[in-house]
2 protein chains.
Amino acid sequence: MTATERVYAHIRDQILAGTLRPGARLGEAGIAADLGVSRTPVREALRKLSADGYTDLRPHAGAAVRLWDPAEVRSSFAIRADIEGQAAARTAQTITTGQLAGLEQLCARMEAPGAVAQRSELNRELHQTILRISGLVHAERIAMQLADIALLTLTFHSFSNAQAERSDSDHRMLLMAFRIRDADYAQAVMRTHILTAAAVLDDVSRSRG
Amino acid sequence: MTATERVYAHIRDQILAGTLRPGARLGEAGIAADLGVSRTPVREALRKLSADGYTDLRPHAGAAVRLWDPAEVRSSFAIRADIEGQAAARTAQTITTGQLAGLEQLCARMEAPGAVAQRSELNRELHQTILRISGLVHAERIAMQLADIALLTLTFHSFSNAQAERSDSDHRMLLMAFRIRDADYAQAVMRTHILTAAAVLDDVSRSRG
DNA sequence: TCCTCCCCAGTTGCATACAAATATCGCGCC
DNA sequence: GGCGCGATATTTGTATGCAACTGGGGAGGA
C-alpha cells in the first residue's frame, strides 16, 4: 500500500468518525508530521478527498473538511432513494440463490444482539452488496458516495432500538422481495427505507433546534 | 490558474475530443515535456482525472484513458433517467420566469442553423441549468459527470438531423412541462428523452457490429 | 518448443528544496 | 478608538533528485 494510500484512508476515517469536524482545516504539513511522510503523499491523498467530496479544495487556501448544509444531505437521500430503488428492482430479477443467502447472512449478523458497535459497517455491506448484484456498475460509486455523506451528519445522532428494529425489518421486506422476484415490491421497499431514514434525521434535527 | 488545472483541462478536453483513445497510456515525463512543467503537477492532475473517472490509475503501474464497456454506458443512461427525471420534475414545480426564459434562449441558440458544432456544448448547457434550478445540489455533480461518459462513446458517432430535431422537440416539450409547471409531465419527458438517447446509441451500436 | 525465472530498463512513488501566493499582525493614519 | 495598509510569516504550488516497484525480454531448464 502506498503511503498516498495510507493519508487517504487516515483522514477519511477521521472525518467519517467525527474526529475531524466540518470545517476543520487540514494544513498539509501537519499531517505530513503527523503520519510521518512528505507533504507529496498529504497532497495527493486532499486532491482524491476533495474528489471524493469530503474536503473542500481552494487553490492557494488549502483543504477543510467540507460542511454539507441540511438541503445538500436531503437531496443525497432523494437520490439515493432513485438509484438504489432501481437497483433493488434489477437485483430482485437477476439474483441467484447464492447471492440471496448471502444477504441473509449479513442480516442476521446485524440483527444479532451484540452488534451495535458493527450495524453501520454491516449496513453498508448489504447495500453495497445489493447495488453490485444490481449490475448497474455507476450506481454503487455514487450511491455509496452518497451513503458516506449522511453518514456524516448520522454521526452525531444516536438512533433508538425501535428505528434499529424496523430498518431490520425494512431489510427483510427487502430479502422476501427478492426471494419472490418481486422488482416492484423491491423498488417501493427499498425507497421507503431510505426516505425513512432521512424523514427521521430531518424530524430528529428539528426537534434538537 | 495552477498549472495542476491546466494540465487537468489539456487531458480531459483531449479525451472528451476524442484525441486520446481509451487504452492509451498516459505517462507522467512525456505529458510533463509536452506542456513545459514538472512532473508533479502531472501527477496531481492525473488522479483528479482517475477520481472523476477518465482514466485508470494503478499504483505503480501509471493511468491510462479508461475503457467503458458498453454495459456501463448503458447502466450510465439508466441511473441519469432517473437523476434528471427527478430533478425535471422539481424544476417544474420550482422555476421562475426568468430561468424559463433563460432556458428558452438555450433551446433557440441550439435550433440555429449553423450550430451543429456547439449543440453538444449546448445540450451539456441546457442539462446542467435544469439540474441547478432543481435544487439537488448532487444530482448536478453526478449527472454531468455520467453524461460525460456518454459522450465518451457519442464522439465516435454522428447522429442524424431527424435524431436532433426529435431532441429539439423533447426540450420544447420540457418547457412545456416547466410552463404549465406539471411536475410529472416534465419527469416523464426527461425520462423519455434520455432513455431515447440510450435505445438510439444502442441501436447503431448494433447495427454497426 | 514452451514454460519459468531472473535481471534490467523504464516508470512511478516519495522526499526535499525553492518559488509564489495568501493570511496575519502591527503600525500609522483618520 | 476604529480602519486601512503594508511587511512578514505561514502555507500552498512547482521543480528536481533519488528510491522502489512493475513489466518485458532473454537465458536456462523441462
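Residue numbers count along the first chain shown, from 1. By rigid core we mean the largest C-alpha set that fits within 1.5 Å across both forms. Values in this document were obtained by computation on a predicted structure and should not be read as measured data. First, how it differs from the form predicted on its own.
- After superposing the rigid core, the C-alpha of Ala197 moves by less than 2 Å between these two forms.
- Relative to the superposed rigid core, Gly62 undergoes a CA displacement of at least 2 Å between these two forms.
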Given for the second form:
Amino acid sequence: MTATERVYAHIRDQILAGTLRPGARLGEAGIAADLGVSRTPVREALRKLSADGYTDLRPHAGAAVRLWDPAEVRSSFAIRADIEGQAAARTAQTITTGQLAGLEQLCARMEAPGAVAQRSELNRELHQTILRISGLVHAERIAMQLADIALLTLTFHSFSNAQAERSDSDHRMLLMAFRIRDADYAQAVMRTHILTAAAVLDDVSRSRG
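Alt. form predicted on its own, vs. the form predicted in complex with the DNA above:
Next up is only this chain, free of partner chains and other molecules.
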C-alpha cells in the first residue's frame, strides 16, 4: 500500500466511522504529522477523496468532510437497490456451497451478542461479498462507493433493536433465496432490504430535525 493509499483509507474509515463528522476540516499538516508522511501523499489522498465524494476541496479554504444533501443520500440508496438487486439475482444463480457457508458465517457473527460495535463493518462485508460473487463487472466498486456515500455506518448506529432484527431477518431470507437458487426472490429481498434502510434513515433524520 502506498503512502497515498494509506492516508486515503485512514481518512475514509474515520469518516465512515463517524469520527470525522460532516463539515470537519482536514488540515494537511496535522494529518501528515499524525500518519508520519509528507504533505504530498496527504494532498493526493484529499484530491481522491474529493473525487470519490467523501470530502469537499475549496480554493483557499482547504478540505472538509462533505455535508450530505438528504436528497442525494436517498438517491444513493435507490441506485444501490437497483445494482445490488441485480447482483443478488446473479449470485443466486452462481453461488457455490463454500460461498454460501461464508455468508452464513458473516450473518452469525452479525447476530452474535455484543456485536453492535462491529455490525456496520460486518454488514458492509456481507454486501461486498455478494457483489463480488455476482461477477458483475464494476458493480462492487460502484455499489460500495454509494453505500459509503449513503453513510451506511451511521444508519446502523441509528437502528433500534427491532430494526436491527429486521435487517438480520432480511439477510437470512437472502441466504434462503441463494440456497434454493431463486433469482427473482433474491432480487426482491435485496431491493426491499436496502430501501427499508433508506426509510429508517429518513425517519431518524426527521425525528431529529
